[in-house]
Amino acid sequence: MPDLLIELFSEEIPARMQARAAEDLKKRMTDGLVEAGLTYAAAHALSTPRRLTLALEGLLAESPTIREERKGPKVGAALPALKGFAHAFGISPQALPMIDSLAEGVGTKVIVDDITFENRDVKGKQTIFASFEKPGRPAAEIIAEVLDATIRNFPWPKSMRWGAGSLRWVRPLQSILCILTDEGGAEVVPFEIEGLKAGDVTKGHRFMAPDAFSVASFEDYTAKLKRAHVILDAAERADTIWHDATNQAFAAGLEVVEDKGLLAEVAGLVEWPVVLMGKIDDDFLGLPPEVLQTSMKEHQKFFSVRNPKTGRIEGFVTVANRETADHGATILAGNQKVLSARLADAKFFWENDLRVAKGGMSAWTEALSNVTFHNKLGTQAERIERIAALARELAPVVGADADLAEQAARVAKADLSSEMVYEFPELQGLMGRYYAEAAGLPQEVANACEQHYSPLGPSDDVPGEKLSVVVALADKLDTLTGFWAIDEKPTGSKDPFALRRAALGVIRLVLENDIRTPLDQHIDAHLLRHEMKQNGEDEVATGLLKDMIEEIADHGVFGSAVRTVLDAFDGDLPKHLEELKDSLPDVSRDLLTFFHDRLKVFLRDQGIRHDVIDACIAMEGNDDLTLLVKRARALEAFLKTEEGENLLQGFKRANNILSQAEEKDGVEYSFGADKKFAEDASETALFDALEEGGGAISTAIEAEDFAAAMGGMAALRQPIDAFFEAVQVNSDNEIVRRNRLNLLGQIRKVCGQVADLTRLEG
């Protein structure tokens, strides 16, 4: 079995594209080969800045011969059916009389163009079958076809066309290496595309070993590349960089700040990594370490080197792509010069920003009135007003001081106007903390400036400080309600405003900080604030909307609050407020459903079944996410027990019988069960168990002790099982039948206190 080696050699491939491109080459080639009948034992995809490489081991020398058989029409079928069947095999109409001759009887065969047509009996009907052999093809022929399709249809995020041809590639494609190797040696696969002919030749390092050389196998290829100053494996290049960088830093009594993303990127920028370490000028050591790290990483792709004793960033590591006679001194000096210019800019921004911050940050917050957040949602300054109002609302829920919460909300985004954040947007929030500290604001307010963007993803840390939690919640809820108010919701895979991430952030903030609040109440009030923004010129409307928000704050019921305020108004209402009664409640429910959908994804990742979540969402109070999750986890644990599984089956049996009877009789059997009509001891025992268990479950639910509620349900398992074993529900005695159906209704009612068990599968 031969091995296959492919190398696509080009100008520099962007580092961010290399790993994905190597995997795409592997997938498209292997999928195409397997589909054509060529299987293999192992596949390896590798990349450097100038090449994509694929190595396949144990490839079949040729595709196997395949015998195919297809069922056709019945013997004596109409001519169009016969023509269509013959046409599928490329048989000319002139051959149809030969196929018609199959009518002589079962077992008759006719061979036309190497295709065998046969009359067979299928369930007493004579049917035409066609069979033929598809001969195997040499591996080289198939490889050439698949490689051509792969190159022409390669999924680069961006590509370019060059020269006179129509071929597109990320950068000009210069050569193709494609060889099959077996015990007899290496064979070049005959292949050509747009004037590029495959061979067994490649090149080494652009500067250190530019001459071409031939290779005879994958092992020969990797060995010769290394001698030509090319490390083929990106993981090996990354290991080399990290090993050399940490050794040099350790020798100087320093440590390299770990950055896996930067390490992977730098490994994609070089074929022969040479690590050089330099020192940051003393003038810049006073800059915040994050500023130094960000400037060096974003502009120069440098690693930061920290003094473990002081925690300061005092040096940097750069990675060159070649060895030099002066051991990198010239390269390091040039990098040092460019870095100093970058850090001088950063120092200028920092010092200017500090002067503004010490004046109270008001200049920045005022400047945000000129920064548009969204053309339908107003400026950043207007958004801050809404967030501040919501933060005051949320503060008591979290246990934070309302005045501090409002103060933190008003300055949390002030750094968006700073010069440093304008230059480095990724530092927003962090610089807010530094500037708030410089302004003399309380430390918890400063911390909220940094932490209110969190969590940014499923693995990001969740803030724990009360003030930070309040502002983070207010920020995310304002974003979600705002885009729902203007009907800019995620569709399919598109989510340009990261609303799914914002919803997950709210969920994690609530759950991980054990916050108890009806989320719907805050959604409703904030939707009304957006309504005030869109119709703020109307004083009557604005006054009414403020009244509605106060009503919601007191009672927490959206629809009722709207109707109460509007019905009490003496005079003609603005038209948009009349429409508000119907439209905004629907928007509110839709947003809560969105939260529930994201919660399902979040809990499924923790092993909680989707039907369990649905059963709990169906219960009252489902906008209290902490309560909802507590209920779902208790139910999930209960259903994993033998009692839970058996009780569910008993409940479903009772519900099915009850549903069928209610549909048939046109009545609801939900009350009126009386123990005096019980005819069997098991029936009496079930009455007693439901009376006792129903009260216990109800008490436990009120106390939010769901473990105890599940225990109460577990106690019902045995009497329900005994009832169904001993009693026929649909008795001939109509009074007994109705009483037993009402008893089943009692089972449904008692068990339904925990969750809507009708939504559970199994």
Given for the second form:
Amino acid sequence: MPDLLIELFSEEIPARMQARAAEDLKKRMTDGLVEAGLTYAAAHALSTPRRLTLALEGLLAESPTIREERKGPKVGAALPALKGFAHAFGISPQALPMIDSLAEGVGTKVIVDDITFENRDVKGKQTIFASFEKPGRPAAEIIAEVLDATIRNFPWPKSMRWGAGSLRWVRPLQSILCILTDEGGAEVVPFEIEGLKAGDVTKGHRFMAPDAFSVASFEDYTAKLKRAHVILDAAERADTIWHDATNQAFAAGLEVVEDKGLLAEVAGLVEWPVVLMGKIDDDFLGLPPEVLQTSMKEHQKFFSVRNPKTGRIEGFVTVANRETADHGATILAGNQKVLSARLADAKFFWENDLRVAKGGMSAWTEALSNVTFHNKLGTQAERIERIAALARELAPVVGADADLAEQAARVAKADLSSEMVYEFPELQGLMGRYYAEAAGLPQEVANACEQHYSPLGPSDDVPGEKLSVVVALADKLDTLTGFWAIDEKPTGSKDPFALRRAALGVIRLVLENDIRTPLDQHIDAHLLRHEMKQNGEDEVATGLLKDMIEEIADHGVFGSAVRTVLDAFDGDLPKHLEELKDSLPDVSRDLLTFFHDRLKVFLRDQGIRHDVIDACIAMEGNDDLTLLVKRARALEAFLKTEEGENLLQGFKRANNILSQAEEKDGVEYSFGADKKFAEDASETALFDALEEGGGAISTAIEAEDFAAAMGGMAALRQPIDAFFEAVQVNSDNEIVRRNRLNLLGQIRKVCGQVADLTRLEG
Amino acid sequence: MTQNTIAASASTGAPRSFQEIILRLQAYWASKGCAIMQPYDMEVGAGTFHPATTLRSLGSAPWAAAYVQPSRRPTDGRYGENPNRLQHYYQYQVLIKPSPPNLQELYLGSLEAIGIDMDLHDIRFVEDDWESPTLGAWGLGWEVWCDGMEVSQFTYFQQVGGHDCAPVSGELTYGLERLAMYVLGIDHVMDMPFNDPDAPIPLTYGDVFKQTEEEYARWNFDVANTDVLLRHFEEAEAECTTILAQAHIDPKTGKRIIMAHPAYDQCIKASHIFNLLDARGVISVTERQAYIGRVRALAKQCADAFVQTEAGGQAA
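Return the form predicted in complex with its partner chain of this protein as a structure block, the form predicted on its own having already been given.
Following is the full complex, with the preceding chain placed first.
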């Protein structure tokens, strides 16, 4: 069985696209070949900056012969139908009378031009079937077809045309190597696309071995490439780079800072990696290590080299694409010079920034009033003002000092105006910490500057320092309420403001820091703060909104807070405030639902059943996320025990009969069960069990010991079962019946204190 | 630049001045068949604005041109003090349509021509796609690195003025000062020899441009009359539209004359005035987008007009 080798040789493919493209080439080619009947034993996808390579081992030399069958018209169908059917197989009209002989009955066969026509019975109707042998095709023919389709439809993230042609590729495609190799040797697959003819020829390294050479097999190809200074396998290039870099650093008593992303990228920029290590000029060693690292990585794609004793970044590793007679001296000197120019810029920014920082950063915070955050949500300065107010409000909840929280919120984004962050946006926060430290602010305030963006992703660490938690929460809640207020919510896959990430951030901050607060209240108050912005200059309205926010802070709920404030106001109420009464609760509820949706995803990933989460969300106080999750975890664990089964079965038995009766009678039985109407001992026992257990359950609920509460509920199963066995709920005596139903109502009430059990499945 | 390099490139000899690098590029691209054009006589932000690139990249007519283009970026002015930044600098621009299959090799040849020894340096093509929002243009290509320094931009034009480029032009842009400083081993642009250092009157880049950098930086940042500039912008915009609104048949000569180039001059003018206004800090973030959009609209109209002309590929 032959092996197939394909190389698509082009001008330099962007590093970030190479690995994916090699995989796409493999997938599209193998899918197409297998679909055409060509199976293979093994496939290898490889890439360099200038080539995508696919090697298939053990490919079938030709596709297998298969017999195909097609159903035709009914026997005796009108002539055109028969003609059409026969024509599809290239049978001339003259032969039609022969097919006519099929009318002699089911089972009749006639062979015309190697095609077998047969009369078969299909549900009582005589039908013509045609079958024929589809001969196998040579591999080369199929490969050429599949390769053509693969090249034309290649899923590059961005592709282009070049010259006068219309073919699209990521950069100009220069040559195609496509050979089939078996014991007899290699043969070029006849293939041509837009004037580009496949051959058995490729080229080596652009500078070190630019001549063309022909290859006879995959082994021959990789060996010759290596001689021509090309390492075909990206993983091998990465290994070489890492190995040489760490060795050189080790020899100098230093260590390379690991960066897998950079390693993969650099491996995609070279065909023949040569590692060169250099020193950072002493002038720049005072820069924060993160600045050195970022500048070197972003601009130069250098690895950082650290002194393990001091932790300082003192050197760099660059990877050249060639060997030179001077062992890289010229290349290293050039790189060193470029780096010095870059770091001179960074140093200039750093020193300028430090001057502003030591002056208290006011120039930066003032500048933020000229920076638009979002055209409907105002400037960064306005945003910071809101975050500061919310941070004050949240501080006692988290256990932080309110004044410090406000201070931290006010400086947390100051670094956005700094020159360093302008140059390296990814250093935001981190520079904030350095500058806050330089400004002499308390360490926890400085830490909050850095930490308040966290957590960014689901695996990012959650801040634990109280002040950082407060500012991080306020920042994210401001973003979420803001975009909800202007109705810019995520839809489908579109989430341009990363609101899902912000909501998950809030959830993780609350849960991991065990924060207990009704989220609703903060959302309401903050939506009103956004309303003040939308409100503009209207002083009366602004005053009223302020009163409402205070009222919410004091008494909690939006509806009554608004009524209290609006009722106390005499004068003409601005119209939009009147409307606010209706619209704001909807927006607020919608945002809370969004939190619950994100929470469901989060908890499901931790193995908590979705119906368990739903059962807990259905409870009062579901905006206290910590409490909500405490319930859910307890319920999830409890349901896995035998007692859990007892709780569920006991509750369901009671609830089913109760619900049926309620539906029939159109009333709710929830009140007034009285032991004195009990007729049976089991009934009395159930009353006793409820009375006895109910108190303990309530106590446990109050202590939020949900496991103990559910244990108490589960203990009710036995008296419930005994009750159902002994008595008929639907007694003829209406008083007794109602009493029993109310008793069941009481069971429902007691058992519904942890979660809404009716929402559980199974 | 080390002694090694100079010795190794002895066959061509290392260039000794800024102007020698320019002269060598001119000679090289002339030898490769390009029409060596002169700079466009208007203020532009980059060599791409020259009609020999912007307009000639449109339509089907083959084209090959190379030229130096003085370029102005008012916001980059540093009073001649920054070692690398200038508000007025030179770009070397090559445009070949259709892009030849050996354009990368041709380009590498130009580096050798100015004394970069391929055997000692590390040349890399690093992904960098080009886009000009003001010209409604984009292309794919690379920035070319020499020992980690960006020395050129290499682009295959895909669209200009909203029109698909067919055939595709290959565009090369060299930042001349930066490239020359690297080749000559100079750290501060103002120290770079402009003419031969052994000439009877040797001149440095600073001798030629230090004073003008100061003068223009002051004018760009603090003095340029923004009311006048705003008015000029509006006028250029209006004039561009008026020119293009004329009937294609000239009533005086009876000839079909579409005035794509005069209209495009007004577009260039508007673009430069916008840059000046930007340097004066009178354009807010939101307005910025609007101004860019207005210039782009002009560029598009000019491109629409050009493709109807003979040079734009329309049969006469």
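Take the two forms, find the largest set of C-alpha atoms that superpose within 1.5 Å, and that set is the rigid core. Owing to the predicted nature of the structure, the values given are computational and were not obtained by experimental measurement. Numbering follows the first chain given and starts at 1.
Relative to the superposed rigid core, V112 undergoes a CA displacement of at least 2 Å between the two forms.
For K134, the Cα coordinates differ by 2 angstroms or more between the two forms after the core has been superposed.
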